[in-house]
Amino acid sequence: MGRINFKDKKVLITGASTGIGKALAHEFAARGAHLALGALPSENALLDSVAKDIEEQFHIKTWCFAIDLTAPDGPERLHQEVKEKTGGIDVLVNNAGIAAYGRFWEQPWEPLEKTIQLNLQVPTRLMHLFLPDMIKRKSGLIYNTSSVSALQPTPFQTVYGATKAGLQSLSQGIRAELKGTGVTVCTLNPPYTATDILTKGGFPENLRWYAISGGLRRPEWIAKKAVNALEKRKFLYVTGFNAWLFHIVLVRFSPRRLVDWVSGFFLKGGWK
């Protein structure tokens, strides 16, 4: 199969007001795609600004949807409004996500529960809502922003890692079920990236992992490589050689006890 051409395709991106979502929006727009952009109601003005900038720069259409996806009817509202305003999408990018840093048992339950909901339940529901129309058209693509955290234990961010591992497994299972339908699922597995997820999640600035992984990546760097990989239909795409070496090669072939120890040592910060 040849490369995917995104020109005139309609792409829905959740979590599009900042970070990787915003950067992905620019990359899809640069390829001629029209964009449905989602974010929280509190980020409505920021989302409108992103959409206006993209329209002026790339001369494509945008639609904005300021909806809290963790609300009881959030995914259903997004699906309905997107379908009504765009007529249907070609690509769903499940990008919205959050994380919380700290010892599992010491963290308040509410942010952990919200992490499970937004990182795993919401993309599951959105795929369940959007897939039937894609299958009916025999054409469609889902791109789930997972993480390298899906590929190893993640001490001090255990729930985040668990949700990404769940999303990874879900994506692979659905991909297998979709064989022959004309629809597929791929995942983006970035390393630590300089986004609001880290600052709002309380991650330490001196995390040892940053030193051995080449530091924090920029969202724009991640997005450019990610969409290039998606054009080639790469199922699981880890950005950067260091990240690929650590999370694909070394984790796979190292003893489990060693992986656990290294993960705990390098992901710990701020405690003695």
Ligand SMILES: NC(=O)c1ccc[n+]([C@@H]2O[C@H](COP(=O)([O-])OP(=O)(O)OC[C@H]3O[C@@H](n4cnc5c(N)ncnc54)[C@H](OP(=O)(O)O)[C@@H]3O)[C@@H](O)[C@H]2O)c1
Second form
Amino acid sequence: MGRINFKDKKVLITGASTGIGKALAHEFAARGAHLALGALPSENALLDSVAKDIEEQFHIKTWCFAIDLTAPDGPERLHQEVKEKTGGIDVLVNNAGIAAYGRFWEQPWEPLEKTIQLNLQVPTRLMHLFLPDMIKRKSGLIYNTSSVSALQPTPFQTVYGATKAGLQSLSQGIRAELKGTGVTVCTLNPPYTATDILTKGGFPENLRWYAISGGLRRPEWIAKKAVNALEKRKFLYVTGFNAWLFHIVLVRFSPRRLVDWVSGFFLKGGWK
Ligand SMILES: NC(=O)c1ccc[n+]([C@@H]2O[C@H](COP(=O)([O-])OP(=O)(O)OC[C@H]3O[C@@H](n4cnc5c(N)ncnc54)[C@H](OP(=O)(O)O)[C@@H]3O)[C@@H](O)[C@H]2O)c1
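Now that you have shown the form predicted on its own, what about the form predicted together with this ligand?
Zooming out: every chain and molecule, the one shown earlier first.
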């Protein structure tokens, strides 16, 4: 099986106004894909300007969908409007996400509940909505922005890690169910990346983990490698050698107690 060719494919990316989503949009457009881009209604103008820049740079088509995916009918509206405007998509990138830093029991409930909803319930629902058409056409691809946080415990961001572990399990399970349909699910598992999610989520600026993992990555670096890996149909793609070593190799071969201790120490607070 050769590399996937994204030329003239229609790709829906949620959370495309900033960060990793915006960088992924550039990478897909550079390969000739047309883009359906989503973000919150409050970022409508930003999303429009991202779309306009990409259209001018890459001469592809874009459609914008400013919909709050945590609204009761958010995913259903996105599915309906995307179908009407684009006529159907080839690739769904479930990328919108939020996080909150702090001790589990000390955090207010509302942001935790929203994290579960946006990071796990929304992609689950969007896959449930978009998959039947893909299966009917015998072709389609889902790319879920998971995280290295899916691969071991994440103290002080436990709910975030749990949503990503859930998304990881869901992606791998659905992929097995999809065998032979012409449709598949892959995950992107980036390490810490310099985007708004960390500042909005209240992460310490100098988290100890950043020091041992080689610092924050750039979203453009993540996206370039991510779409390259997707072209090769990598099922679970951890971005970068350091992240692969820590989160795949060391986590798998170290005693559970050590993994828990290292996670707790390096995710607790920042270096002074
Ligand atoms: N940065 C990291 O360290 C890191 C590491 C691993 C995985 N990830 C994952 O990467 C993905 C993208 O995050 P990012 O780091 O690029 O952060 P980001 O820059 O904050 O992007 C988050 C995106 O999600 C959108 N969004 C937030 N709430 C929404 C809602 N209710 N409805 C619709 N869209 C909503 C935001 O739209 P607005 O601009 O309209 O707010 C924004 O476009 C997330 O799934 C995150 O978990 C990030």
